[in-house]
Amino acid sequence: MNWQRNLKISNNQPLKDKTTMRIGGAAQFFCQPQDLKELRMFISWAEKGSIPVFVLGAGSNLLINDKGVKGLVLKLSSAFFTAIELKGNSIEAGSGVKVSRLIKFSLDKSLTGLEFLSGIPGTLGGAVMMNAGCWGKDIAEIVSQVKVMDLKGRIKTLKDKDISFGYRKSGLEKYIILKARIRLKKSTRGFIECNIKDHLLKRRNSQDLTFRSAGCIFKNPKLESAGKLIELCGLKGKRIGGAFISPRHANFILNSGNANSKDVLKLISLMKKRVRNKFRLFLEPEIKIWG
């Protein structure tokens, strides 16, 4: 336990306020490594105790059980993991960099290609891990390489061709993403600003941003819209406890202010059941569920 104290590992760290949905219990163990050396030490400590490791980004696309998370939760938010560098017409950034900051950096450098992610509240690491996308585009199209660490502390750099990107997946689950390089193109500031505004407007017009959410709950089935299927089941506005299905976009579950994970999980189960019974389609969660 002395080693744990020297490593600045917190016990029973509340996670609720570290998620976009503002739901969830505490992490059994929680830490914020300052650099690669500390990250390796935390991973080694967890391995010695057979403790599961979780990486927390911006807490979007994530539902944490109110009972909490049994394991070590890492948050890569130090200066080391949030650095951004310009590499010609590419940007190399740490996994802890917020997507919004990355877009602002690309705008300042007159580089286009990231605007479609405008309004997404995640980090670069989370976006790469789940191959985030919208409006017919995803981040896999512009990732050229990703630097990762495995749970033995070994580091490798993966080229885009070595990564198994697919719809809302990357195949990188066995790694901790350290940084990624994004391919962009030169453009004018005015063009990029216009794109950002257009995408933010589309997001405001299609989603309810008044209440807390975890983003889209389900992946879209092939050639179908999960939101439309849920809507056709008459579930828009359906409420359980403090959680309710968005009246604007049925693939969003919103927190009215006092929702808990049980409320959300019951709604998720109801949505899956209704769509399965009506359309014989199985909805696959897009969000991660911890605990």
Ligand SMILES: Cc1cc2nc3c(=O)[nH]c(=O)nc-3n(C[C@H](O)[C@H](O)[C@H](O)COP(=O)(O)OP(=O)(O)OC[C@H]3O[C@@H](n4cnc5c(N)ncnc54)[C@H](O)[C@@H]3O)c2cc1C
The other form holds:
Amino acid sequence: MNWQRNLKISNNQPLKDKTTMRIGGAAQFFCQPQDLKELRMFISWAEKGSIPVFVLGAGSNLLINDKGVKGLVLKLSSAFFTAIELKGNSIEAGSGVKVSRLIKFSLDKSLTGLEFLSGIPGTLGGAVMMNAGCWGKDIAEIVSQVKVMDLKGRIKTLKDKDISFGYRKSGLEKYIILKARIRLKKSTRGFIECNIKDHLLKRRNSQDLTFRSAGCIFKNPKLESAGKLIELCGLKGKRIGGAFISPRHANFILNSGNANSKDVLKLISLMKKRVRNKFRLFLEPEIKIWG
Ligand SMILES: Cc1cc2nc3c(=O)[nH]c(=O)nc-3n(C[C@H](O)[C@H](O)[C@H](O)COP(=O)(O)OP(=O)(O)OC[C@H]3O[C@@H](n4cnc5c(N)ncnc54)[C@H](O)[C@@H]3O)c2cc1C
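Now show the form predicted together with the named molecule, given that the preceding structure was the form predicted alone.
And the full complex, kicking off with our chain again.
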């Protein structure tokens, strides 16, 4: 069919630079749909060829295999998927909008509630999918509805009560997140600015931002800190190839510049093994591993 010939799909698109870890091979197929019509065409093309579909946000919670990803990687970064609208005291934004831009927008509108996410380098879509959070709060607390598309191209609006948010999960894995509406409250610019500064400072004091990473590798087991457990196994600073465990925050794996996915995966296995042997606790990865 004609529309299939017109689809702009690149082959072997390198993904490394589209992740915060700067690791990984190429996408077999890659596309950046301009709008919903194009998005539907891409997923229909993939479905016809039984090609798996992956949605890439800012790649800040991802480890991509050096061998690359077999399938179609979608990036929702066009103007359509990055629009922000004010709806009373709520903000409705496309899933491709960076969390940092959303926070800036809420500051400009004197709306409070998003500041706790300051410093998270992801998109709104990634934050909703992962139920991103910190300092005892997560995005589920302020999401009022999410617009999604399933892999048949059907669009649905899910209310917060219909979404099974949990610790770093949303239950939305079978969907492409298109938009989300965030419930905020009126405040003053000064108050919001102060909150943002505080949260950024807390982050700088507790996380390791000196080298490229994907944030925390593991979820915290109940009542425990994964970072503390890894630290108690004596693994801070442990290096494999170009990857090493942060000497500051043991739940961060850092890329010294030339790390590959194998180095990171070996460190992940080592961390899991040591914690299991010493504490009889199973560490579940928070990051998504592709390929
Ligand atoms: C320095 C640093 C600090 C961090 N601190 C925190 C923190 O404090 N708290 C926290 O929770 N996380 C933290 N993270 C992890 C990460 O930033 C968040 O999980 C973020 O929300 C991921 O968003 P992303 O757009 O980068 O998603 P990606 O990494 O691109 O994707 C993550 C998952 O979401 C899916 N996804 C992304 N967009 C969509 C969409 N539109 N539709 C469907 N699926 C989608 C992907 O397919 C993938 O499964 C940190 C990361 C770094 C590098």
